[in-house]
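Given next, in structure tokens, is a single chain: the form predicted on its own.
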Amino acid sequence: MQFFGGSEISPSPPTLTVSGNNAHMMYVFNRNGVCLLYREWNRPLHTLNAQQDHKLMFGLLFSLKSLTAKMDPTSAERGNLGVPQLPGQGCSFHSFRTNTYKLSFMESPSGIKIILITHPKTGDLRESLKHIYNLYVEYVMKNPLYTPGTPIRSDLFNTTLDQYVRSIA
């Protein structure tokens, strides 16, 4: 962050290193804002407890979705700012980048939201997020022991997810 010609005051982004160190965190939320999965690979600083972190991330997503729908230059039906929209309704965002991280986002038609936080120089991850959603469907939703809406506790899913994320990031 710079202030009117001042010097850089925030920490510099992490250096791009070997594959696997570029993915920082991943969240999976259901349509009601319940965090079904939180994974960490490379998060050097913890500033909030887990519950606050999840609420803050879901609130950010809700606000960004609402803002992008309100600012849509192609739609006359804008609704009120802050009114929830159905998945796929209106325009939506896919990612944003800061000087220290990139947030990539995908929402499925069923309302599952997948957020992947990576190094800021990471490219487009839309196809990777779709693949992660397919892993979720295959290893979690098709599991007869899984109760929808509960946290994901599948070792097979976690292992497969870790291997895939290390290969892309």
Given for the second form:
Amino acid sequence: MQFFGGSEISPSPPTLTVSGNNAHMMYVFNRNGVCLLYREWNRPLHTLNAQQDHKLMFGLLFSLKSLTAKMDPTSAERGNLGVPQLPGQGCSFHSFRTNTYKLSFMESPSGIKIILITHPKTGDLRESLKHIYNLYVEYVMKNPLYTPGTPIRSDLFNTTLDQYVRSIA
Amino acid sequence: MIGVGKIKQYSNVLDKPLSKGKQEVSLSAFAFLFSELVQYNQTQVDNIAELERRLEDAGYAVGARVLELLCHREKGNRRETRLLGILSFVHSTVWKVLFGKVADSLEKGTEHEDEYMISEKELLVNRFISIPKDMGTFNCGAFVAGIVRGVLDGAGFPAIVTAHFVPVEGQQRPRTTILMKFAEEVLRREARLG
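Previous: the form predicted on its own; requested now: the form predicted together with the partner chain:
What follows is the entire complex, opening with the chain shown before.
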């Protein structure tokens, strides 16, 4: 989208804070749309309350995934738009970028969706997201005191995650 | 079957030679199995103390068998009669076989004569487990405490063994200490043996 009138109208990308994390927020959803984890490191603007925010995010990604799979020019089969897709079916959408942030997305075969929002100059985060999924498997799935399908409340997972996200370039 | 190999089939499993077995087991497999053990016990009990007791009992069964196995394999059927002997057996041999390394440290308690402590930076069973705040002082290391109690009981050193978290400044995760409180008769026997 072109902004008329020069750069003072369009918001400039945020500068990297030296001390803070490089990422802004992170969401983890399961296949039913339950938000398992929401971490926020650097988010100046809150527009909606938490519930609506999560629902909006989940709905957005669900539709985007569906849309990108249906618009795939290389695939032969075309279901109707609106037919739900299994995880991993069709082409996989992995990120979108605006002038103020970049959203990276990864879906595991079990339907766990990991969404990471970072500054727009970030490179491809697919490997990082895979690593975060690995952390999820280790510290959340192997924890007997966690019930799958409920929000994650594990200090160990949170600390390891913070440490890892801080190290993403 | 073609090419089944030279494995001799024994009709009675007790006749099979006691092999050293596979030295390595998948950590993930163990983590999931242990996680299921804890979850199963959680459904059977109402409170934390009962859960810890059940984990300890599970560990006790393991400890009793580990003692027999190790005495046969490693020590040539020798029996430990002194307190220090059995403590160093638990601290090195048992830990090495179960967890792949010797325990971090073995200390004598300062307040009471009958207390000894084995401490570890992080128990293998607790590696992936994070205790939520509302469970208080629950420690899945109760399983390991049960193993130690089984070994000590089988060797003739009855004791009460418990696992505790000890916070350490500078470290995020607290250290774990296995506290062994020996019975009166053990100390009297030690004193008599000189």
